[in-house]
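We begin with a single chain expressed as structure tokens, specifically the form predicted alone.
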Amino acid sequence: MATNQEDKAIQAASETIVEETELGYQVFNAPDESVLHQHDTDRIPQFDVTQEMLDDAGEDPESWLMFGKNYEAHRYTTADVITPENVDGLELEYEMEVGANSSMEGSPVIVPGDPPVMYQTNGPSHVKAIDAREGEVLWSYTYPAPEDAVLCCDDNNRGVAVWEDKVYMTSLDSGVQALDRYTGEELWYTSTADYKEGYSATWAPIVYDGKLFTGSAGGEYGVRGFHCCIDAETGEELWRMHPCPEEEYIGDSIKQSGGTNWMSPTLDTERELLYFNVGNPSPDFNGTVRPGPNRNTCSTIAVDIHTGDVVWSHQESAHDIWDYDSAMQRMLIRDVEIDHLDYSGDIVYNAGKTSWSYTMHPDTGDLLVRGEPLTQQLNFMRQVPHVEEEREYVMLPGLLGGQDWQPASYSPETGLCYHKVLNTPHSVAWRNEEYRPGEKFWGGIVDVEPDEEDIPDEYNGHISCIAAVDPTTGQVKWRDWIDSDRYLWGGSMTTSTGLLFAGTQNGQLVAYDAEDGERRWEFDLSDKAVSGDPVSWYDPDTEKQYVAIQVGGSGFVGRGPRGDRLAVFSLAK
């Protein structure tokens, strides 16, 4: 088994440098061409990941086949070895250095078999196949990110999609790379947009019925957002849609309208709808150049999976000037009773940077419930001063939310949804900017550490929390405040036995009682933030349930030390 120093793909990833420049984050010293290093690829069991396996992924305790565990994005495992009563016996099975000090956001994918195979990604555009039982790399691959690609907020890669004999990864230059799942060899690459204009891609795509769904990031560079559908076999683009309706934008404002989606969509297989999260309008903080509500920015949109037609939309922040883009992957929750509305049926649910949660009708997008704030709302949704440029204004939630990208989880046992949210004041100032392709187009300045005297007296001083919300009432059922000088990043996971797993910015992995928020178990992983999302699977050969999480990460714009660890815990029956 080669070491990290001998693995050429890992070396290429570790030698790639990502630094903040005037244009944003930029990649330096990347390889000129892709690098593949094969180890023991014969150990990967050769069978297709079928559509039936993906359809049943939510109920399968032996796999974690997509970013959100199932198409409904519940992040819920039916593996039941680890319980509130025995979780204190959970032990570190193995840990490994993945070889690139990165933001370490994301969810590994687990394909069941003997052995189970983990597909793990990290920035910049690096993926590995790992024997999930032994923690040994089977192949590794580094995509050659171009050095003139620009990134708003870091070189993230949040995971892959798997289908049949392929694994798919988005790349920093706004592309999708298809690899042979058994060997790591390149099969096809499709560019979805010109990265020189500021487009990029960092999220995990999803695949359904031979179609891969992806979209656009780059809303801080004045791009026009889009979503597209790609033939998963060939890489051919099948349809493309733009969330922002051209007829509602004045002049050239449509060309820089924003409305990107930089997180994975959610799929409703019964209605054949995709529920996309849509980001901020552009420029972020100067709304004077884009009059009107800027529909469908900061929204949920439901899209026909066959045509890309928008079926409905729900906007959370009309004519947004606070960067309250709506980033959380939506959840589809079936057969819900909302007593006070006499409603029975499915719901679409999310929380936003506004810090409110939203429960919507899946057929119409009608808002059924707007929940209690998950955090404080101070100087909230006030007009950013335009009296003079660069006059600061402190607001809370800041531009990171509330609920930012961090994937939430749902438990059908408790009926609750679980969020990692930020209670962080930021100051913002308006300024006029001229659009230039490939340059930041914010229309303002942000200070993530405003002067203490400018912070409202009502601020409680707690930077973040993990909170449980009843999506049928919007009530916050419990909340665990967590303080640090770093942001709380990464997602959570629930179990059928009543646990909630989540990492903290203080380097801990915590198992909560999902019902009441009591901490049942904690493990100190590192002095680095835990910015990844926990995943879990049961291995029938070892009779163990495993929990994996990535450790390290900036937590946004370089805050906190970066890292490169993958930690895997286990508990035997």
Second form
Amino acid sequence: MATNQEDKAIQAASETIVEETELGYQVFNAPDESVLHQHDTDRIPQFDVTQEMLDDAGEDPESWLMFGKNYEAHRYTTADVITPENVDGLELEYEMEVGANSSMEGSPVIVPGDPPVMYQTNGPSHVKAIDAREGEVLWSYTYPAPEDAVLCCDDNNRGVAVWEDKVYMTSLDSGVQALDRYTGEELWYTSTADYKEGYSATWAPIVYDGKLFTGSAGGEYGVRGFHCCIDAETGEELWRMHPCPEEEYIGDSIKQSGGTNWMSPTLDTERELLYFNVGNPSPDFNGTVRPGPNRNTCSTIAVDIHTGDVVWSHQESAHDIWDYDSAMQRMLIRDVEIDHLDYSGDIVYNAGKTSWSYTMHPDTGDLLVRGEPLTQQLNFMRQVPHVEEEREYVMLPGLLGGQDWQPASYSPETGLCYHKVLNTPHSVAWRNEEYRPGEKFWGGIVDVEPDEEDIPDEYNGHISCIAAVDPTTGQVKWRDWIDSDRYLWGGSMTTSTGLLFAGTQNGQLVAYDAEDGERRWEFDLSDKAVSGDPVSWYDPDTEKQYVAIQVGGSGFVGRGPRGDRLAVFSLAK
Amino acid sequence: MGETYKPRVTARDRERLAADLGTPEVSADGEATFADLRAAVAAGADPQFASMGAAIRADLRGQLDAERIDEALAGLDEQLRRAEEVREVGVPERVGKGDAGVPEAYRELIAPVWEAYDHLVEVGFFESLSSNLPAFTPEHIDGTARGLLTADALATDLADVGFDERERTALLMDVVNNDTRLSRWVPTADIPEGVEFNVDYVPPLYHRAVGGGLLWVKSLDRHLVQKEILLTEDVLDDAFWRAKAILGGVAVFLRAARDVASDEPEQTDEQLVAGLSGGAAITIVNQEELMREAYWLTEEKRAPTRAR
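Okay, that is the form predicted alone; can I get the form predicted in complex with its partner chain now?
Below: every chain and molecule of the assembly, starting with the one above.
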């Protein structure tokens, strides 16, 4: 087995540096060409990941086949070895240094088999196949991220999609790279936009019925967001939609409208709709140059999977001037009873940077429930002052939310949704600022560490929390405040046995009792923040349930030091 | 409902308005009414405004289709006369799934405007205004308010389509009392060197003002239907008034645009500038207030929930 130092692809990823420049974050020292290093690729069981497997992914305890576990994005495993009663026996099975000292925000994908194969990504655009049982790299691949790509918020890569014999990864230059999942060899690459205009890609795509769905990032760079559907076999683009419609913008403001879609969508296989998360308008803070509600920014949009037509949209922050993206991957929860509305049926659910949760009708987007705030809301939804006013406007939630991109989870057992949210005050002001394609375009200034005297007296001082919400009432059922000088980042996972797993910015992996929020188990992983999203699977050959999580800070946005670890825990039956 | 949607105009507001305009307290109780203010402000010649108005006419001579603007105005007037029917409905019932199932109520009010609006965009009307009109400085706003008072647009034309005395006073206050807010809407050409927006992507100020106002009204149907659980009668009142006020601003603006198109102008050059600037200013202030009052529905503002 080659070490990381001998693996050329891991070496290329680890030598790649991301630094803040005047333009934003930039990639340096990336390889000029893609690098593939193959190890024991014969160990990968050769069978198609079928559509049936993907359709049943939510119920399968032996796999984690897509970013959100199932198309409904519940992040819920039916593997049932680990329970509240025995979780204290959970032990570290193995850990790896994955190479790139990156933001580590992703969810590994687990294809079942003998052995199960993990596809793990980290920034910038690095993926590897791992024997999930032994923790050994089978092949690794580093995409040649261009050095003139600029990023607002780190070199994230949050995961892959798998389908048949392929694995798909978004690339920082706003493309999708298809690889042979047995060998790591390149099959096709499709560029979805010109990264020199500010576009990038950071999320895990999803695949359904031979169609791959991928979005756009770059809302801080004055781009116009889009989402496109690609033939998963050939890489041919099948349709493209823009969340922001031209007729809802004034003149050429549409060209820098923002409204990017920078996290994975959720799929409703019955209605054949995609539910998208949509980000902020551009520029972030000066709304006078983009008048109107800036339709579909900071929204959920429901899109026909065959045509890309928008069926409905629901906006959380009209004419947003606070950078309140709505990035959380939506959840589709079926057969819900909402007593006070006498409603019975499916719901689409998410929480936003506003700190509210939103329960929507899946056919209309009509708001059924708006939940109680997950965090404090102070100086909230008020006009952002111009810098000339010399008035400190410290608002809470700050720019990072509330609920930002962090993937939430749902438990059918408790009926609750679980969120990792930020209770951080930020100061903002707007000013006129020039936009040049490819450059940072905020239209204002931000202070993420406002002076103490400018922070509202009512601020409770808790920077973050993990909270459980009943989506039928919006009630916050329990909340665990977590304090640190870093931001709480990353996602969570529920189990059919009543546990909630979540990493913290203080380096711990915690297993909560999902019902009442009691901490049942904690493991100190590192002095680095845990910014990854836990995943789990059961291996029938070892009769163990595994839990994997990536460890590392999202060093820039999350304040924490970056890391490059993958930790895998296990518990035998 | 009914009278409840009316804008709040206090005695203190009227006093401030009179003070801002430099008019004496003309009514017996010390509260200047719109008619009092109009009577007290003499129509005076403002050479700068006159020059601007003449330049706009010269710039656009022969390019505007008076008939299209007339049709829009006639349609808008008709809609304004029946506007309260929309408030009486409150939140309309859905007629189907998705965005397509949202009934058109507010969108009907603005339906007559679009063709004329598109025409103004096509002929470069808004670019011309950018070339010939200054920023919303206190001086320009002062001149605009005086021009509005001496012209018929606010005093007579809007009265004819259902804006009562208090509403017209409120619209005048929107212009007079908001110079700082209006000055934030910077004309593209006035943006200082080094901090410019890309002029190719930022529309002209007057286009942003009028078009933005229309987009806010256009969005109301969907907003009200989707957010019904959050709405109170106060929010509905505010939403209706702000929408009506935006349409009032558009009507004032279009009347001035029609005068530019006319072979036999009815407005002086000063009044023309006042109509364009005043109409745009009204749309700016009221779209921001519509957003603040009816869209940003904080916990304090929302209807009590039955869920918890």
